[in-house]
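Okay, so here's just one chain, in structure tokens, the form predicted alone.
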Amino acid sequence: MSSSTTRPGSHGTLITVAPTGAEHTKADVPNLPVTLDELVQTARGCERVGAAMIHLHIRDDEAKPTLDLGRLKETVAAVRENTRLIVQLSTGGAVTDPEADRLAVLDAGPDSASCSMGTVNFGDDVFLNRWEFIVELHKRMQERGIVPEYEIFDLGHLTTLRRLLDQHGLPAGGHVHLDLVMGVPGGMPGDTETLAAALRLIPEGATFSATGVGRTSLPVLLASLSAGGHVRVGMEDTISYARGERVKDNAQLVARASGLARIAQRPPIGPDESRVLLGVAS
């Protein structure tokens, strides 16, 4: 089903930093981290206890989510300046984001890219993947060498994976990682059964990671250890630590999630290592 067991960092775990995202506001979560010194400083902090990967989202100078490109590459090149991070960015931004200022994320040259995999109720609102975005986003990071993670909100969009392999092709690196995104309002549960369900549906080949949103957040994280998947944790997902706790910042998040992926026996990997094994070039 995956090549998790023979691929390199098949017995380690990639930890993916997701810090900021689009929904929260700084006024609420004012730990948040918007600016770019606190996303450079927010992704040192993450190295250092574990992190192999970060996953951006930036805002404006009111804090707002943003794609304005001068921004993203300003960014891009901060992270890689200040860390040996892999730089996934995301091309979801936020609902409303038009698909012309998706696309152009790309051009802000990150080693990685989100690529959701369909459209899914997001709470109140719908995120919205065309198949034809979907496709077009695809090619563009196959032109560019800019390796795509895989976004599953839902079991359906394993089977559009599948479907847009076999029509146009393996993703840049060759190699296929997705990364399920569980516990959405709209999407998924949160749960071991459901992830379960989800790894009879994943091309041969490929490896995953899982995200558990809000108060799945744990329980996802040790189903995905329990089955040999990778992890993406952040304020992005969650604000609570614990119950009644809020999170004191992302690095507390990563560093619970470094010391879970020693205690399942399979510690967390570093940059280089995750490189080779998601095909990131060097």
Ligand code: KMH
Second form
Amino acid sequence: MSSSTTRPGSHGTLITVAPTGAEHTKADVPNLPVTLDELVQTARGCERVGAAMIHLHIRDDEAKPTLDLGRLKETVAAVRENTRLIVQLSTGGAVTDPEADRLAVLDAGPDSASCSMGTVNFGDDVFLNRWEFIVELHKRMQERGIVPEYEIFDLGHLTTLRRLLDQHGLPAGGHVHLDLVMGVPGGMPGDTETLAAALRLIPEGATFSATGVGRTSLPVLLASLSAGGHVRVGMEDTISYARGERVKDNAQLVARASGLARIAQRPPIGPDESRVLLGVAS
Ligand code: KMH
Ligand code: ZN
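Structure of the form predicted in complex with ligand KMH (previous: the form predicted alone):
Let's see the whole complex now, leading with the same chain.
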């Protein structure tokens, strides 16, 4: 594995935007981007203010989460046509999505895809990720040259990641990048102490970003920047900008992350530099 200290981007910050997710309803959050046009406009706006990668969940005509392959392909193509962003599709989907549909997401040919490292209670639901399923996702991404972002919802998921890499080898691109998804009700808390605990378990040479769900968004962002990590922000993870103030749009969250990254002297890196960092083909 390569050393994170020598990789491009280690002095800058990779900002990922996760604009939609599978959890919020359009009725509850009317400014959530759900149509193809809304997603493309969001992608363009977020790229302008510092995002380099987009983590995508898509919706159907009724704004419900879907893993429809035709729509996924159309979305990948449209975002590529309109931006330079690295296109990452979610293979997590919604908690109700069957494994076969989640594996089929890879057929849409994204640059990157999420790959969750274990099961976690997800509010009142369970986000199920069996070991055999994890291995299958990892191997298919290896075969197809799709770069995974390993999603870590709890500290034990880092143990699973190490076991996966030991038994099945490095991912496509040869570099390990993971995202600490913190503050999910049922997962690890979104605070500095937990992020510090996670750092001790991250495989050597790997890079990491962190995402704070709900009110942990800002503390996790600051903790990750201070620890040399990258960041993911977006309305998938939080719909509140400040106490009592709803998020206006995804670009507002990306712009804040960019500003804080600059203050931390680790300014946002663009999509091209991020491709090199992650091992994503140009
Ligand atoms: N919607 C969550 C149940 C991912 O995108 O890979 C899972 C999730 C993870 O959002
Ligand atoms: Zn997601």
